[in-house]
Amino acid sequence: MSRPDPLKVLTVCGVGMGSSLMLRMTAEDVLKRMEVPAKVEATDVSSARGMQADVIIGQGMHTEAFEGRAPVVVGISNFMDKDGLQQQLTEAFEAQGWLEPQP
């Protein structure tokens, strides 16, 4: 499967005010490292439940409700963890075959 270009990333809290958008700036910092090209957008729980996306991120809390919805749903529990972020967004990508396995 070729990977949508750019992705729809959707960050996702409970309300869209606060840590999506903590989110959204660590995801769009990681993404850029990635070199993957992708659209970000901030948005809470009940919207993000009527919208289209290629990845959802959010705490995972709010994440299993979208499990099925999008081909990569993210859980994390630190949004400043670049590092993390970028671990579970290799191997979601790759698991997709948007990216090719590191060696």
Contents of the next structure:
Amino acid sequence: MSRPDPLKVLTVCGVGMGSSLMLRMTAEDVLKRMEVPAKVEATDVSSARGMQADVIIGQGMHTEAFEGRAPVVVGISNFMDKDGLQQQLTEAFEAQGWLEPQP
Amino acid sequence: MDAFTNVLEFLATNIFSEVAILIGLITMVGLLLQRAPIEDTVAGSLRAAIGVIVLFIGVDVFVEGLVAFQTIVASAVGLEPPTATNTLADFLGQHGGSVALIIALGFLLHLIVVRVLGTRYVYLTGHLLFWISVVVAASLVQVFGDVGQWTLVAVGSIVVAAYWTIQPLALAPLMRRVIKSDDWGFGHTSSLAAWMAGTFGRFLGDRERHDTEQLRLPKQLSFFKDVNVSTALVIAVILLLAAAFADPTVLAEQATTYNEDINPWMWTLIASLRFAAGIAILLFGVRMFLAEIVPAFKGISERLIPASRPALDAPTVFPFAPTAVMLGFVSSTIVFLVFMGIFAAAGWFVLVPPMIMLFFPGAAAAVFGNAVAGWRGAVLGGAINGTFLAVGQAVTWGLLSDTAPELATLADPDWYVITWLLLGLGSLTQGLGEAGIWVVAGIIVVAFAAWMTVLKRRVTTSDAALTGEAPFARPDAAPPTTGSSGATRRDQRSER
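Shown: the form predicted alone; wanted: the form predicted together with the partner chain:
What follows is the whole complex; the chain from before opens it.
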């Protein structure tokens, strides 16, 4: 499956305005570093259930509920750890075949 | 001269009193400073302004739901519902412009203080930049009445800047025990409950033996993580119970105002859902304008103070002890409900369980409690938060009755303390008229300076010895060579 362009990414947290917003900024930096065009949006877990996304990123305790709802679901534990997130995203994108040269 | 006065009057009425316009403008400045493309600048400013309008609509629905809740519960326990001469919606309508200015100027002042004093943390928890400004403005207006807008804004900015600077610093030693690094600070208004849990918890046990993460909690608890769900559920249960004991005419009256033909029981269910929906809309609005403003604030602070660390929202500590999170929420909710029962029986103010504030601050306090004392500390943290919220709500509603009493039901522990402090200082200096508010500002500046001196001394001696890292970094100083892996990682990263 080819990678959607731009990738639609959701960062989620309980209420959707504090930590998910920080995570959005971390994710934006990481995706820029990976040279993956993406549109990142922060939201709460309730709203996220009604949204379409290619990638969902959030704390493990929230992302459990999203397994299978998006091609890539990533649970993180440190909101500021860009290297860690980059590693997780790289692995997940490789599994999807999203890191091969895009047509 | 007349033309000049007219312009000023026009600005005062149409810009500085209109919070949506003002937030839109602040966002625009932020986006321009980041050199965002023109289409993003326009779109971002509009989204921020719309967010404020959505917030106001949410506040309306929430306040209406709160009134219904209090009327029914008050009738069930045979009390008069609490009265107030003003509402949060009215207050934001009148003083929302001042609040927006306090956020912007207060944040700027905070950045200057961090830069000049070389403290470590820049406060980036966006919704609390907003709510603390509301709380401070409401407290000042409550005690000093209609002072000039610029006086209110200036004094308000001083108070919020002092708080945003001190709070993450005061929590820093405990925070490092929780996250085991120094990548970010704790910037949340649950700090007093978290501090108490982390300080008094250590007498209860130790983390090694009682760590919450060795416990297994029932999986069913986890749906409470969604605060929309838990709010609707808990409010519905209490409202249905109350409806069973309430005066049927009071119940019918409330139901009729919604829909003349509706069954009163069905109305209680709808009312609970509307209450939860009001909070959801309110949060959606806040989220909409924060999504635009906070990245700008972050960009500006990173440019001005490169060595600083962000102070972040409570959920950033949750991954360090997810079981403590649930334990803290449960214990804070139980303690609150027990107080609710006791207060109702004693003929006191009718409380409303604030599920969001029982969850986030309760969970944060529990994570801090767990870090020093395992599950006992976590339970203690939740209980401290539940007590704070119950007592705080009962005491503070009446204190803010001329401005925004509903703030008492949306509050975290620090909100109450800030309110009490300002009202206390204000009542001492009230006699001085408009000079009084400046005396309050002066007292806060002096207290801030004293606190900083003590903190700096204490933290640099004892804590630096513990962690091998000086917690106060000069912004222009070389990056620390020893210390947490987080700091080193971060520095390597920026070299790339």
